[in-house]
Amino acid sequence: MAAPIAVHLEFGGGAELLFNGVKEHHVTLPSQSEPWDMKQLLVWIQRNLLKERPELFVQGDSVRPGILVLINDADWELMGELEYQLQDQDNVVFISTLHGG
C-alpha cells in the first residue's frame, strides 16, 4: 500500500481561472494500492479542484495541448509525462501557453 503523498500544485498562464482563480494548491493524495502516477494526478485534480468548463484543461486522458506541465522545474516530456511516478513533496505547475486574441 503506498503511503499518502503531500504534492503542491500550481496553474498559470489563465489555467487558475478555471479553479476558482486559485493558483496554488498543497493537497494530499489519499493512500492507494499503487504508487501515484501524472495520469492518476490527473483524474484527481478533475474529480476534486477543477470548477469549470474541464475542456480547457484535460484532453483524453493527458492535458490538452497548450499547457506545459512542470515537474520539479523540469518538463514533463523529460520525466516520463503521464507515467511519471509522483514522489512525497513534489511540486506540479500547469501553464497554459494559449491566450485570447
Given for the second form:
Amino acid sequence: MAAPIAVHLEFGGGAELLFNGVKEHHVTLPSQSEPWDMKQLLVWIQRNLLKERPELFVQGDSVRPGILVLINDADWELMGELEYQLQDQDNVVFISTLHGG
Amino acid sequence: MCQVDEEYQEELERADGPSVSKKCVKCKEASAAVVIRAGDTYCRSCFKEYFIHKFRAMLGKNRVIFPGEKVLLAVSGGPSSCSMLSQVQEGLSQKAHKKLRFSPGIVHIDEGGAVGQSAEERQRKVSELQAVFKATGFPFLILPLEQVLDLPSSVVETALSPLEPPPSAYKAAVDRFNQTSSSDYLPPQEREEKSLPDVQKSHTQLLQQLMGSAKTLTAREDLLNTLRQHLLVHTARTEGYSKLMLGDNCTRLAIKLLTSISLGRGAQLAQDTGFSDSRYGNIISVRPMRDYSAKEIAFYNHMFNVPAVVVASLDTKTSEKASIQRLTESFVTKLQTDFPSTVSTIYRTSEKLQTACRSSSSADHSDRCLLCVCTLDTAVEKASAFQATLISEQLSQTKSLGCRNPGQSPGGEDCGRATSGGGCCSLTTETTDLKSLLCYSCQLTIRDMSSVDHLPLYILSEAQRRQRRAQMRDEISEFLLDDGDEGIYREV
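Form predicted on its own done; form predicted together with its partner chain now:
Full assembly next; the chain just shown is listed first.
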C-alpha cells in the first residue's frame, strides 16, 4: 500500500480559467495499491478539480495538445510523460500555450 | 535490454527510454530541463543563453532596425509579447554583450469592450499591466480599442515610404552611432503619469454593435485584427515611432499562415507572416519572435519569471469548430504533438515567401484594399478562378440586382445618398461598392456582416472618397492620355 502523496499543482497560461481562476492547488492523493502515475493524476484532476469543459484540458488519456506539463521544473518528455510515477512533494505545472501573445 | 527493445517497437518516435536524467546537448554536463524541437535537450542556463541569443540574431540578421530609432512594442499582455518585452529590456541593459540600440516604447490595446469583458475585469487587467510596464521604465500607453472609432481616415491611406536605404547604410549608421554617443544608455525618463483614458459606455456599445454585426466568429476575429492593426499604426504615427514590433511567435504564425490560405489571403501571405511588413508605408512592422515556438516561450516565461497576464480573446473556451482560426489552431497543435517538426516546417516554408517588388510609383490609393491595406488581388483577367467565383455568385443569387449604380455625379449628392441609409437601393449600392475597394478575403469578411453601417466613420468616409475618385476617373478617362504618361503623375 502506497502512502498518500502530497502534490503541488499549478496552472498557468490560461489553463486556470478551467479551475475557477485558481492557479495553485495543494492536493493530497489518496493512498492506493499501485504508485500514482501521471495518467491517473489526470483522471483524478478531471474528476475532482476540473470545473468545466473537460475537453479543453484532457484529450483521451493525455492532456490536450498545446498544454505543456512540467514536473519539478523539467519537461515531462524527459520524465517519461504519462508513465512517470509521482513522488511525494512533487511539483506539477500545466501551462496552456493556446492563448495568444 | 529487453525493455529498450520493447520501447523501440511500440513507439518509433520516442528515442529516450524511461531514464529520468538526460544530459544537456550543449554543455554536456548539467542535466536537461527542456526539450526543444525534436530531441534537443537543454539545461536551464544553456536554454536561457539560446533564447536570448536568438532574439539578438533575429534582429541582427534582418537589418531593419537602425540604431537610435524609436520602436513601438505592441504588447497584448500574453506570453509572447511579454517575452518580447523582457528580451528588449535584457538587450538594452548596460551589461549586455552587444547591446541593442534603439529606443522602445510600449503600447497596449485593451480589447475588453469587443470581447465582452466587464468594466471591472478590464480595469483589473489594465492595472496589472500598468505595474509591469512601469517596472520596465519605458514610456507606455494603454489605449482602449474604442478609440478606433475616432481615427482619421489617413490611417487607411498609404503614406509614401521613404526610399529604401542601401544595405551599406546600416553599417554606416552603426558606426556613426557608436562614435557619437558616449553615454549609450539613456536613463529611463520619468514620464508624467498619464491617467488611463476613461471609456465612455456609448463608445463601448458602438464597438459591440460593430462586432455584433459580423455574423460568424471567423469574420469577427478578422475584423478585430484589422481594427487593432489600424489603431496600432495610428498610434505609432502620432507618437513619432517609425517601427512597430509585434509579438507573433512561430506557432501562431504557422497557424496564421494556414488560416490565411483558408480565408483567401494567399496573395498577402508574405506580408502577414514575414519578418517585416511594409504595407503601411512609413510604419514598418517587424516580428522578432517569429523563430520561437510557443513551447519555448512558455518555458522561458515560467522558468525565469517573466510577468504575463492572461488575456481573454474572442475564441476563449469556444468549441473546436467555432471559427476557421480556431479549427486551424487545433489542427496544427494536434499535429505538432505527434510530429514535433510540423511548426518549424511550416515556418521554413513561410520564410521562402517574398513580396514581389512593387514599384513605389503605385502610390495610387485605389490599388490598396480598404481594410487590410494590402495590394488588391482582384484585378485579374477574365479566365481566372476569381472570375469564376464571381459568376457563380451572381448565378446563385435569388434577389434581383435591380438596383444598379445610378449615374451619380461626384460631390455632395453622393454623400447624401450613401449615408442616408434609406431603402434597400442605397444599402445594396453601398455593399456592392465597398466590395470593389476590398481584397478577396476582406470581401468575404464584409459579406459575413449584416450591415456595413456600423463600420467606423473613417473607413466609410475613405470608401466614399475612393468611389468618387474612381467615378471621376471614369468620366474623364477618355480625355486622359494613355499609360505612358504615368511619369507626369509621379512628379506631382
